[in-house]
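Read the single chain below, which is given as structure tokens and is the form predicted on its own.
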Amino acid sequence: MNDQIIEALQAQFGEEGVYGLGESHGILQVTTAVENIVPMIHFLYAHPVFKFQFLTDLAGIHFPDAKGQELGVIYHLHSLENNVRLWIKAYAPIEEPNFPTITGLFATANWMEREAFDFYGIIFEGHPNLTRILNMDEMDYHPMRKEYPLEDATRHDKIDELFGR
């Protein structure tokens, strides 16, 4: 069915609108532009055969070395009727991390988008309540961005051999 999904998406959005095609463990992965997210998800939701009507997850990602595409969102969709899963990825520059909200189609996207905002600083335009969900409101940074070293280099109380170093 993955080939049928690719054909339908490329027919609807063009080959330039559906790229980065891949498959992992039978799950189709596609990449698209931010402006295609809402129309593409609506298309897959309303499609008479595919019926991707369940949002399994929505997650933010950060690739600091990918200039112009540092922040991204992965949408995990599931067609319960066909037992088929699909990942849709889109990327935006860190200076303008704006994505459209999909809360109008999936109510569960509300908290998922708030989490991506809280941890990555991704702004979901049109979201009904885009506020922090897990971190303190006073935080002036987004903790899942790879902007800080993983370990405190000044600590001397660790024995490197115990950590496989």
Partner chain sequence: MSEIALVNNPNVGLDKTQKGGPYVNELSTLNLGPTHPATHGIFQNILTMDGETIVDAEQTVGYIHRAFEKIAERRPFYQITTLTDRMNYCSAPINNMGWHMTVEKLLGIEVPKRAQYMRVIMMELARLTDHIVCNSILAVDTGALTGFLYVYQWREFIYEIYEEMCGARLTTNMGRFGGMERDFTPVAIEKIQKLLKELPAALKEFEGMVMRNRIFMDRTQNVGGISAERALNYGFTGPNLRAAGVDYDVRAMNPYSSYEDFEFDVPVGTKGDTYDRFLVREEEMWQSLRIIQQAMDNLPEGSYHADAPHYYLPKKQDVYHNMEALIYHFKIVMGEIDAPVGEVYHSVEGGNGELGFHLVSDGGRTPYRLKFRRPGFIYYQAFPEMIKGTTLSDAIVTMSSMNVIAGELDT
Second form
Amino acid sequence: MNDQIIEALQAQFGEEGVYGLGESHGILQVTTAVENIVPMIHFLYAHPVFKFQFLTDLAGIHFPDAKGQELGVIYHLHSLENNVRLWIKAYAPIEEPNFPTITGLFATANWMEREAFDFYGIIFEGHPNLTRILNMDEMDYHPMRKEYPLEDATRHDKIDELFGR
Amino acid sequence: MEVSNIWYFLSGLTLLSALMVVLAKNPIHSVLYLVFTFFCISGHYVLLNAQFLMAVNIIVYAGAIMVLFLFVIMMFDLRKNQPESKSNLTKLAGSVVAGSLLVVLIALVRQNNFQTPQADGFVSQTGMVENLGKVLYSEYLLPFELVSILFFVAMVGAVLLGKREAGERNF
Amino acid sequence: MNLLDSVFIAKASFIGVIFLITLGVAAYSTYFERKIAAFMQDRIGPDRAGPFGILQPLADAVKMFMKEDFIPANSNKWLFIMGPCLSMLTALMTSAVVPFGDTLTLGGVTFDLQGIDVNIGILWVFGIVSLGVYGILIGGWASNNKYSLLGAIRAASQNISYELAMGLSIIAILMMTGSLSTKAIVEAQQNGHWNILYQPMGFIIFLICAFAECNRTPFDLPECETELIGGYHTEYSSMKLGFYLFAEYINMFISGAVMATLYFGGYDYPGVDFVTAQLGATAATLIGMGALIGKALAFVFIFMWVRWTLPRFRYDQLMGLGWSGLIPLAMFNVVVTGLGVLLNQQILVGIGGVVVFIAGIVVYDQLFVKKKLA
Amino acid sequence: MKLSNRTKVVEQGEMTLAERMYLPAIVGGMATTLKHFFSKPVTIRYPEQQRYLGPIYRGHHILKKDEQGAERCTACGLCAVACPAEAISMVAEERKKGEEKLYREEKYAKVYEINMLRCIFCGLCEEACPKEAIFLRHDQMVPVFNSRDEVIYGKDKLVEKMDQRYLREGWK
Amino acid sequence: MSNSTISVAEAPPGIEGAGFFATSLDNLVGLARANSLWPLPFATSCCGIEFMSTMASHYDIGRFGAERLSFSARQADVLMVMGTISKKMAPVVKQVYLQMAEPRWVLSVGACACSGGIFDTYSVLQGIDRIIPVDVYVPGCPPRPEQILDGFMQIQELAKKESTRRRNEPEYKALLASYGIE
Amino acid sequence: MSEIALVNNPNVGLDKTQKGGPYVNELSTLNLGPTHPATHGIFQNILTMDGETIVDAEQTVGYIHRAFEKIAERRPFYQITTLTDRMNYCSAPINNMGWHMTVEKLLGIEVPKRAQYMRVIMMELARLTDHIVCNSILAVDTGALTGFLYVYQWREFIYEIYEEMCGARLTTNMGRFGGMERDFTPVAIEKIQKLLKELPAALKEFEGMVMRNRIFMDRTQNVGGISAERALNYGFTGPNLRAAGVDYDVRAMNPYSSYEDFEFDVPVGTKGDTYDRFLVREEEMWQSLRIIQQAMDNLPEGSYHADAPHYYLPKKQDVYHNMEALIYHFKIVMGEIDAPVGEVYHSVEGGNGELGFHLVSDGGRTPYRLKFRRPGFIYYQAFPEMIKGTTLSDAIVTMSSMNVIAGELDT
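Moving from the form predicted on its own, what structure would you give for the form predicted together with the partner chain?
Every component of the complex follows; first up is the chain already shown.
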């Protein structure tokens, strides 16, 4: 199945539009450009055989060292009828983390995209209500980015020098 | 205590609370004063030895109708709108209507001679349930039935009006 | 004047006794409610305040008295205070016409074991019950809280709706007795001719309506915790809340007493004559009073039993049950009772009515509902 | 949609006539509650009766001593590393001459503190300890606190008393 | 039912005699309050489930006269904060505390509510005692129902000992003021 | 959003010329939560109501956001188990096992059959606890408290089994990478057998109290329904999706931990309403009992953990006497196991649906990125759509039948 998917995608979007192919425990992963995301997901959704009509997950990710491709989004699609999963990844620079929204296709993407925005500051253009979801509205940074610390500054009762922490 | 004193006291209360119905700013207060007015009137019924009327007055007016009034006002009051100030024209029209009503009432009272009740001819059982029933079902049978039909029609009309489109909840 | 005084004192002392009994029963109802709930749920319930926890109501009362009295800002202060008072007042007033027993002669003074024997007794009950909703309505509105208001509005419409069916079910009794006086109704039932035998359907309607009028599960929509937090008493604290809770238990007890009066022969109990012959009239009367209170308490138990068993209705379902279930049923009951009075065969017709009703339902079910499903 | 061949449809089922009249559920339900009304309560009256806590329940921490009364802890710090709540802190010190009776290893914890409010009783410290020094005892729970000052337990409260040794059934 | 091992709440020390029983009002009120503490369960996470266990048949918090949960803050006596309180939630907790009528106690159940527990993160409040005064802390994550009952009994002890005047005293006012509550 | 803002804002009047629109005059807003009893203290819904009918709803979540994913990036793999405990705390063992299986997938550890069966038993017990709470709380929210307390006694009993296995009741922290940390004790086996024997009676009793009770059926039938199509579009999984008629069950579709060895049915509903969700959960409890019975009957002999000294903590005696074991012990506890670089996804059928772990590893001692796919977070966003046009009571019943667990939702 995975080979067919790759073939079909390459036929549709060209060899250069689909790269970073890989497979992990049976799950195919492809990387594409930001502008290809929506057409690709649409294509897979409407495809008569693949029928990727279930969005399992949408995760943001941050690679501070990859210049120009710091922020990524992983779309995890699932074709229930074929029981095949697929990861589609796309990356954008941190200065301009603009991704297209897929809320038009999947209602469930609404909160997932809000979560990615909340954590990573990824901006989904066209999202109906792109506001913070889990954190307070007053928060002025995106906490899941690697540069921000985890700890609350108000904790006093631990000795930090212990064992490399 | 003299009965007449009770009567004066009750009448005074009735008038006072009736006035408050009109004067109170808050519609909820108005309704509550109205309920109180009904209680005073029920007191008058008791003085007249018409216990049945008193009970029915409380059940129907105080217990049911005014509860519905209160209910409706509370529902509409949800948004706490400020009452719009009335224009001068409405005020004028209101006073004209009220004034003419007053004139008509006074004319009526002046035209008619009311019988003064005779203490020795007073039948204490007049207001009792049995007598009421007998009178209603013999002498006033036709009006009684007509009124019931009228109520029935009104009820059907209310149901028809109140019923919304099918599929909607009627709360 | 001397006579008047003694009558007055007798009356006053009787009213005082009834008042105390009502309050005591209501207070201990809270304890028994907790205990009964606990036993039904395989728990133990309060057992720390005094032996078996019997001081629990006292602890609650003292705590409530000593709690900060709180009147929310933006609320209507006078109405806020008036709400629970009205509730308490109307709850206590109903007991005036319930005949707790026959006349009792003690030390030369005759006690009439009834607050007032008016010829409109049952209408009095009815009138007071219909006023009972004002306490809730006013309190809920004055709290200036949406949940309270929703509770109040639910209470109002629920009470009005179920009053109708309740009134219709009483009419059947009135037709049989021919009097509005509660005393007369009880006296007509002496020697085992309890109305429950003649009016099984009427009793069931009355029981359901009593549940609704007392705002008890499955009709406790005005205060249901999972939906409206506390309903109309969400904003109340300290003793004002206590009044509301108290009024509920008083209502339960009194409606139990009214049901016993109307359908279970009031202070009648099997073997009155035997007891009178053996122990004298005074003892018989006192036992009768005990019998009535016992019956009322049995109803209180049923109230609690049902509460801890059944889920509650939704708002529109409750209205549907009241308007399109109970009212037609009560009307049918009136017709059947009329037939019974005409034929002078009341037990037969009463039971026949139930049979006809069930048969009618079955036939309807077979003819129409099954067809619709198929 | 049929995805697996294990489907079993649960039917809502129409109500029968009796069910539409509320009868069986009310009668049955009330019978059930009445049955329980007369059955024995299952309640454990806690302060007087103690519930069985299981053989490996993760309760109060204890720093074990060995049979000779020497502390087992060697202040290796694995427990502190393993602690997800970062509730353990310690200061290690070299054992001096003449302290062999007190400490089993050459290094020992001079200060060993557990913040009881931070601790989540996950048992990772017990698993991490290579010296079988720290345990979560199965027969005792941490008491409640009245103020924030009491919550950090030092060695005085953690180290096992020799007259009340903690033994666990099926000791490994 | 009768079980001799049950310790019934002790009668307050007083002078007992035939028809004569004197005790100070404080003790009586304290005893009444202690046996009629209505909790407001502010349950946000795991500890809330353990609170359900505490309420359920096996532990039965009703034995202490506390089975009537008051979800309305006005009617509650004990605020039981169970579960993580995030910084987003903190104003709500404080609001609920402010709405409660005096006398009020706060029982902080579980590591998260007491100190943040394992969630030493940017979004979690490191202990609710940073925003409201806490009377009793119950450790554990989540604590066993036994420990919750321990905490509850500790609150009962506090209620018994508390003077009826305490809530008007300057010390108490100062405590509230330190939390910014007038 | 914009309409609600209009209603809430006193300065912006409604367009009075617009007749018969959805926003007729008497709209009011009601704030449901976060301290409302039915929202279990964590969710906020701002309802726009017309009388008691809900016109619109807007949700706020995140009231117990605890930054799980951020913590996971700073903690060694084995400490993350304690985080998963606190996700769906009604069924913590499923989360634990799911996480362990994810890491095992990354590390390539093969778990022996006995450990897999033990995991299945613990996971199904967890599913029982989850569904017991959900269904009985649904009954409580309709007003019937007593049935809840009857079945809750059995939940307590399952806690006792957990205690035998791991020493805690709720946040179990059960198992390790490569298997379980200890074998079934005789007491545990005895208790599981007792549960299998006696839970059915209690479940029947509970079902007898509510299942065919017209009041309950009226409250739940045709309430809060969602079609299969919308449910899939909203990413529903688990009982909520199955109630809508789609038999997607991870256990059946992608069997893990030897689920393929067991006979069980996947119950599906027909309408997707609250009553269907109740029935599906009820039936799943019976299926869970069936699975546990089979697993107990066929429990294989053998080791309860994998033979993987690099990843599985050695026995305490060995640590003390064996140098190699001591080194492994230190490495494992310090988190310095040799995790390969890679990316894995593993999902298990949690109490509420597909619970997924998307783990990106850069070979360090902590995950580089760990994304939890929490079913509760994903399907709770359909709540406004499901309650639109129903009443307040329906909204509450719908919410409890969806079984939204805040810990899972907000992480």
